[in-house]
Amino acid sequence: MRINIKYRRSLIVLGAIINVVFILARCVSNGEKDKTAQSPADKELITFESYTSSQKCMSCHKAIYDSHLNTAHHLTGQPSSEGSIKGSFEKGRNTYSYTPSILLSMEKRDSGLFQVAYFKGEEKRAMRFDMVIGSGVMGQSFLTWRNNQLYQLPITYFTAADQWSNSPGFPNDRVLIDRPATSRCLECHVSYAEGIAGPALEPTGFDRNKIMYGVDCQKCHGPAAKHVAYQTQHPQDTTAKYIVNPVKLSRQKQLDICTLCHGGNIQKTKPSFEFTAGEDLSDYFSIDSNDDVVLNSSEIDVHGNQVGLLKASKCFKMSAAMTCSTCHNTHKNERGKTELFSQRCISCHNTTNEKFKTATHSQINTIEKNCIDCHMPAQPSKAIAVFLEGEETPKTSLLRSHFIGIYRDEIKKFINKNK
């Protein structure tokens, strides 16, 4: 009997020790986790009311707000207007002919702006421009409302040619009008769009009065209604509450914010717009992080998985802190400032180092002014390819590759051009 009692006591003591160790291990593990981490099951339901107007940010952050208005992010989703549409409505520049019998005309009417389809000169359908998708740097596509659903219009504006074209992926010999704009599409061009039936993996429609246009402050800093309410009531509290500062996030969480729209064909596992800054993107999407797949896939596109290309680069792998914002200031429009981006390269690559003094670099007098054309050259996008009127070969937009590497053909072109 004494042996059984001792045995039972030993088991109890052992069990208690195991429990204590387990609890301590969990505490240590939780302490090491990013303090911004939050279980999707525990977080509040994100609704339109979770957000505030971006103009509210201006009262405390006017300089940043004003600067951001000029960025492609801000302009990537807008209500349609004469000011937001880049293409011409002037006679002689406002049409696209599919065939001698089929013509689509961009027209101003008393009730709005329309794409109007004609067959042998007879009007068949007028489709209103309701939403602009794209800043116009590469081009713009357009959406139209039908009841509560958005559909992509058949004609796109292609910036490189300053012409109307067929929309990417659309046929160039007939008018296609039934391609819906999904929530996954909207997720990269508006900060929030509320489905009419509440959360669903793929809403069938949207409340047109509950859309936050463009990629605004709250896309990267999280829904700000509670933040604005608190800071308004406590102006003396200089420690920001209920808002995310991406700089304070872990490297991966910073990358997650960008991966949402620049991570290629990631597959959502939860409804669009549920992921917000500061969370783990992998809780909401299935993401392929294999560098070899990223580089060797025939489907990879310079307009697609830009984060994947960056992460596969030697520069990224050799850095402990490099993220997208190492090179990009999302608060400012810095497009085309090659020297500025090159200076950011030079901040990590010492030009006086012997390893930097290669035979190729020695042929370039102003290496500090342009690293980009050789190591991140502009390449044709498969995703942004359109047919201009009367042409049988699609035109593509050129975008810089985010795989930082050695492109020997581009280097030869650059040296010959700058001799």
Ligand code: HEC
The other form holds:
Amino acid sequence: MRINIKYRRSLIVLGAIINVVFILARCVSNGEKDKTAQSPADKELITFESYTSSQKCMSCHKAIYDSHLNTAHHLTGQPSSEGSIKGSFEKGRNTYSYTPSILLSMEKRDSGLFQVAYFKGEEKRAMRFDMVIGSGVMGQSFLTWRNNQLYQLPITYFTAADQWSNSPGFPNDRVLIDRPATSRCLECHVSYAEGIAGPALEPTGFDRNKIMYGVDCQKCHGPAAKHVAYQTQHPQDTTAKYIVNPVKLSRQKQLDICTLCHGGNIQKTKPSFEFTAGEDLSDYFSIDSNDDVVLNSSEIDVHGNQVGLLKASKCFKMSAAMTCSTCHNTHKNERGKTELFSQRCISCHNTTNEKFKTATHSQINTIEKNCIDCHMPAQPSKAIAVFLEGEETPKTSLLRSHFIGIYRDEIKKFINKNK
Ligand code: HEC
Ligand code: HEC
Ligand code: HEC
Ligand code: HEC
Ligand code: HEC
Ligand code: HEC
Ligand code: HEC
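Show the other one: the form predicted together with the named molecule, since we just had the form predicted on its own.
Now the complete complex, all chains and molecules, led by this one.
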């Protein structure tokens, strides 16, 4: 479980992915292959130049472009700036002390933003914030460049507490400054990074001018330099060329796009950035099929494997067309819109149907406003957890379980709260 090991070394420990989830990650079926698919061998080499700036999309797809700017996808990998970092640089709120003599302070200087390590009040090392990983829904990790290599900074920002925190996996008695950031972090948090050193599968050095930050339009629609060139030169042509619309792909290929980053612990067999929308993910990652997993919901870790969990749900198994887009419009930030998501449940589960009027359902008057808290409860992630200053136990983030089912305990809580 190589990825698992890498996670453990990360700022936010994404590591404690237990076996059930590992097996679930393997549920992603590689059946249903599209026979017309290009084999990866004949396809054009993907480089930074295959892509274009997503600002180019604005002139022809303005509404989507504008709303995408507010999504967690767009914000999940960014160059550092005061605007992109959520933690405070104000005196009194900008420090984390490891021991009475070791302090780390977040500082704004003329040459940039820094994490500065002090020993007994004396400055020992200043490390620049260069890249922000995470939109800050839960937290943010930070990377710094040294030559062409990226290193993880020792302090992370944890949103639920609005505090700087020590990163789990990092020691709590000294400042670790030389933990390399793996290419794996970039593979899910930026759309493309051109490797220039190390093995192709796991580059160790990157061209800092050839990074496409965040989850860009082109991660889900394929490299679009040719689309933009063609449509610009042929403004009278209203049919799209050289672009992928996921909705026109097979269900499996639609899911493949999301599985790249929401499929938990999948193992790459080819460089991750060579996979583009419309291809078979199984040509790039080893994904075993194992749909007979018996689920025990109390053991599920919901971190990052929405695909595996959803696939194990009855809703998915018993409807031929369900994909992630059945509930998510990824062009918009719909976070927290419980009623809107519940409408999407109701599109299949008609609440006026007799079958719907179960004992529990009949007790709730406002049932149409919230199906989510009972059937997709937020559960503590065993993986996204950090240590706050002076605390012995980690604080965890909550994630929605995508194993849609009947959670008796959560349902009791919900009923008590809504009495
Ligand atoms: C010069 C205008 C122009 C630019 C710039 C442009 N597009 Fe398009 N795009 C079109 C036209 C025209 C269509 C076809 C009509 C439609 O679906 O809106 C289209 C369709 C699409 C479709 C749907 C394809 C389908 O088969 O249904 C996607 C996805 C898309 N564009 C993505 C992008 C992305 C991503 C960018 C930026 C990297 C971009 N476009 C830039 C003109 C443009
Ligand atoms: C290149 C990796 C990548 C791909 C591909 C990707 N995602 Fe994500 N997605 C992420 C990351 C990383 C986050 C966490 C963003 C954050 O908060 O920093 C995320 C967050 C989300 C969220 C939560 C948004 C919020 O407001 O908190 C949803 C929903 C989501 N993705 C759905 C999808 C769907 C559906 C697809 C496929 C169409 C998809 N993603 C494809 C990486 C990806
Ligand atoms: C396989 C894809 C994947 C990899 C690899 C990955 N992440 Fe993530 N990361 C996600 C997704 C998806 C989320 C959103 C939470 C979820 O669904 O679990 C996320 C969430 C986060 C968050 C919280 C974001 C927020 O806005 O709340 C941080 C911080 C983060 N990741 C940092 C990292 C770092 C550092 C690494 C490298 C060690 C890394 N991630 C590797 C997919 C990935
Ligand atoms: C996380 C994946 C993801 C990202 C990022 C993304 N899209 Fe899409 N896009 C989709 C999916 C999925 C569909 C198909 C939706 C459907 O019809 O079910 C789609 C559909 C489209 C269409 C077809 C017309 C329509 O309104 O459905 C256009 C045009 C488009 N996207 C443009 C863009 C542009 C421009 C960006 C960036 C600003 C972008 N997309 C970012 C996943 C994504
Ligand atoms: C694409 C259609 C579709 C959507 C959307 C959908 N479901 Fe389902 N769901 C089904 C089907 C089909 C079944 C299996 C037959 C049944 O129990 O009605 C099912 C079963 C269920 C079950 C029974 C699970 C079990 O293990 O017994 C629950 C609970 C449920 N859905 C809740 C939801 C909730 C909550 C949402 C929204 C978050 C949702 N569904 C969205 C199609 C859907
Ligand atoms: C039946 C409806 C449904 C389907 C299908 C669905 N989701 Fe979700 N998803 C939700 C709901 C509801 C939430 C919670 C939204 C909120 O409260 O902001 C959510 C949240 C998320 C989040 C944010 C995680 C968190 O808890 O903060 C991610 C990431 C995500 N979904 C990814 C996916 C991916 C990838 C797929 C496809 C494999 C998918 N979802 C399919 C209903 C769905
Ligand atoms: C208060 C918690 C609660 C809420 C809110 C809730 N459910 Fe349920 N649901 C349950 C319970 C509990 C069951 C199991 C049957 C029972 O005990 O009444 C169930 C059963 C189901 C089933 C399976 C029914 C069957 O045929 O066995 C579906 C489908 C379902 N719910 C969908 C939904 C949808 C859609 C919504 C929102 C419109 C929703 N539920 C809101 C608690 C809830």
